[in-house]
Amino acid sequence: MAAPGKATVLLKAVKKITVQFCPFESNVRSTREFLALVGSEKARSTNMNCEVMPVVKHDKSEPVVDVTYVDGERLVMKGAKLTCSEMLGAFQSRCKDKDQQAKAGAKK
């Protein structure tokens, strides 16, 4: 979990997270490990307004992370076949998208 730690995890253009997943199941690490990314205190403190919610089931089911964004777009991922860097990498890349766009927006 080193790896993606180092990364900055930037929350300016979320609205919602939500993790789902049963932890009695062995495909769920990545899914932790991104929730222990987006939950902690520094990746909080850059959208005090974004809301983190895990939901801990005991049904096997999958996990499951559901993005929203403040302009209404999602972004779903199934956590049982990808890593905490894929998930993160692509929760990121879809924030920077989101920001740039924003700036932009903001100068017209």
The other form holds:
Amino acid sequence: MAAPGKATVLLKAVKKITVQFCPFESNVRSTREFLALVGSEKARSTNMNCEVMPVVKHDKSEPVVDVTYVDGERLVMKGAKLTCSEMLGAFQSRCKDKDQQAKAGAKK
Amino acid sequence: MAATLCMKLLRNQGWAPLVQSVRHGSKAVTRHRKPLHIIKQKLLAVTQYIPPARVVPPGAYPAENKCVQEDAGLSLLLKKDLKKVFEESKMVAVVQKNGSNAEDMMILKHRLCKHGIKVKFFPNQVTRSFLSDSVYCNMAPLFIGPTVLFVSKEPKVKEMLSALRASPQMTLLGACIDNTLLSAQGVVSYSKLPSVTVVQGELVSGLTMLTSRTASMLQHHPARLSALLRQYVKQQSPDDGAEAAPKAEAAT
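Can you give me the structure for the form predicted together with its partner chain, which would complement the form predicted on its own we have just seen?
After this comes the whole thing, all chains and molecules, with the earlier chain placed first.
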């Protein structure tokens, strides 16, 4: 499955991303691809304070992506039955909303 | 003007029209395919002939799906390389690389080279096809996305873990050490194990403890040994004290 291209990942409103998965399971492909996209140089350059923490487990647990935003909101995505593009779309839409809110607040 | 007046007059008096067009409008036989009326189209679609499915006897035609893809030359070379790597190295670790640039990779490679750990890249498809044939088939699900192999002849886990801790983008997924597949936590606990000589020494000392104690007791003065034995007998049988004590005394 090809990763969604030409989509710049904006991490400005994000404080921390924790990606937890068990690599020996078969349903972790989308989560790993999401991690590769979010942890890339481009994404990290948008916000150097954002931490991307991958956690590797071995207990047959489901892959989970936990995003903590700057204003305290949390986004939890269970990647077992989701595709990478779906996860990325949901994440990016929220990031954009937060970014616009922050910009509007700053302008005022 | 006169013609029109005449036409109107003629019509009013009930005369047949002077000019009648017989062949006019769309023709029936055309050079192109004439578009069908929608009702005719629908009718034809509904009443189309569907031939019955003919069952082919099983051995009549050769199977279509038997196209065995032969590996290209490059993948054969890479597989030979992989085989050599697996045979030579005792430790093969799989690490996911999330967006580290060339500088970081160079620094990491340099750090690992000092301890004799090599960094290898192989395409995932080739690795998977190689692993499915070989003994290490359970490692196949690890190879998804951007992965890098760390191979070394000696299992130097502590140094590898410290180097990985320094670069946050590399995630250790698993390792195959001494033909044993380990997860990330397994690798960490492996690094905390003492070395083989230390463990062997501990085992030997534990086994010989009993015999050494017996030997030391026998080497003491015999009176001490007899006193110990008497005490032991008294403890063992407090009810049959009378029978046991003469027996012990007869023995000493």
